[in-house]
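One chain comes next, on its own, written as structure tokens: the form predicted alone.
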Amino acid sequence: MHHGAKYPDLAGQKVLVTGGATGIGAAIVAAFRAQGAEVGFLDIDDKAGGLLAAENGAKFRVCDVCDVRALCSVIDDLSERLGGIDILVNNVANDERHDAASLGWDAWRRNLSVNLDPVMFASQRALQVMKSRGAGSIVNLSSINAILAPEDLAAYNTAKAGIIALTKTLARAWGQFGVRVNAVSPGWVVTERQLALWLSADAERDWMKQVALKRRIVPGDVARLVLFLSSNESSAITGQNFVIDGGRI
């Protein structure tokens, strides 16, 4: 993957991403290890976690986020293993589809369990550890969804729209502290998951049609992006929302 520009003071910080093992989450934690920092991900795949930390020497605990005691002693440990935290990227997300009208309780709240409570606590946990080192910054992915609201993701939506909301919140709350928290919205990101299961070639050439560029958002763009509002370049911007999806929105 092309990692673009180097930013020297992303060498050696602390970063913790959760849901890293595949997809946008993969190519975060490849795009942050490149830049020479101490990367500990979690997820619930563990084989594909274990590959990927074999491979690029990050460190990986297998997480079942919506168990939040088992996240926030898995970020404990991360923290430690790591000598810290520095950057927090909330990237854990599940979009599967459902029946609004059908949606029972159960479902719901798995789906807000998985995309959006994760994102307030290992964000909570993760504070600790900043306050005590004096700054940090938290990188929170929500979606385009949130605005478009496809009819088939009535949680996924609200979650992705919480998440936005939670972002200005936090931000505001902990800039005393030091910590930025900014969200970014991408469009459709070309991921196995996406191609296995909902990017065939008729829903690509519908989307080539709503964009502004016409070209594939892939993982690294994403990552890339991430990287951006990590680093001090970025240490002025905080409560934002960036969307990246080829001109969609």
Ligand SMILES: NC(=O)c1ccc[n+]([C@@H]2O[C@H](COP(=O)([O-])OP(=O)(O)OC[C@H]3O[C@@H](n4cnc5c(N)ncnc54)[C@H](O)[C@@H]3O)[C@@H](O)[C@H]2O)c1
Second form
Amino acid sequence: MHHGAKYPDLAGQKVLVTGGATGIGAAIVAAFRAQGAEVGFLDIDDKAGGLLAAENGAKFRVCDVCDVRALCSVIDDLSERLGGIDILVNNVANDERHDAASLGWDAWRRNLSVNLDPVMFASQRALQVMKSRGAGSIVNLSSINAILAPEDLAAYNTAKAGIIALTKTLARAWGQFGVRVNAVSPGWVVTERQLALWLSADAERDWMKQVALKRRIVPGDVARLVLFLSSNESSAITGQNFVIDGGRI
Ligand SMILES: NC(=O)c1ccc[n+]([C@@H]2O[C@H](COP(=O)([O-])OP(=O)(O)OC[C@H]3O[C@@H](n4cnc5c(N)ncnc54)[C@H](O)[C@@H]3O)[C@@H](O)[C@H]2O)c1
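The structure above corresponds to the form predicted alone; please provide the structure of the form predicted in complex with the ligand.
After this comes the whole thing, all chains and molecules, with the earlier chain placed first.
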């Protein structure tokens, strides 16, 4: 349950979230529902997506975003069921680790097809609807790893850096249609997946030494920033990348 600021203009807005079944995406879905927005989301995780949709009344479609045609047709379907798209949150990602020296072409392509390609093609698809409505906001999830570049995430880092460049490019290209495009770059956000796979007690101690705020960043922190960038309260902001990492400076 979300207890942050209320944005009255978000009530009734049509919101589409990619990778919305778990983690930060699920917090974003819940945060928009708590604002009274109509939300559709897609994810490869059928079970978690179904549970979340049943819990908060969002519309869910299972989809593997690596299949761009399927992605576009699911977006069209959700858009039709929602009655349009005002806000698109490009959240889907996969942060699996790999060795840069031995990463094969197929694995590289697959990684970019989860982490980068959907931002381009979901945005293109949503633009058609936003254009006809004369307004829209797109929020893309990048990462501070676009800058920090940890060695075992070559494809992920590349995708996340690409998302920042794409954000600026689309903001420039689509501002004339009233469509804003911004990026959010989280630091380490404590999700169940991070706790299960990467965020050990030692890693967290190290992280805390590097950040100004000695507290965890949780999915709701990121969701609150996404709400602001989606609402009219940020109507003069586009083409920007907002770091939310507790101050790793
Ligand atoms: N958690 C962090 O510490 C952190 C830090 C920086 C940036 N981010 C970014 O924030 C966003 C959300 O992060 P998260 O930690 O919640 O991610 P996550 O990996 O936990 O969740 C992403 C969602 O995407 C779904 N997904 C994965 N592959 C898919 C596919 N092929 N088709 C459809 N759905 C698929 C997953 O099922 C999951 O629900 C991502 O863009 C991530 O890169 C996260």
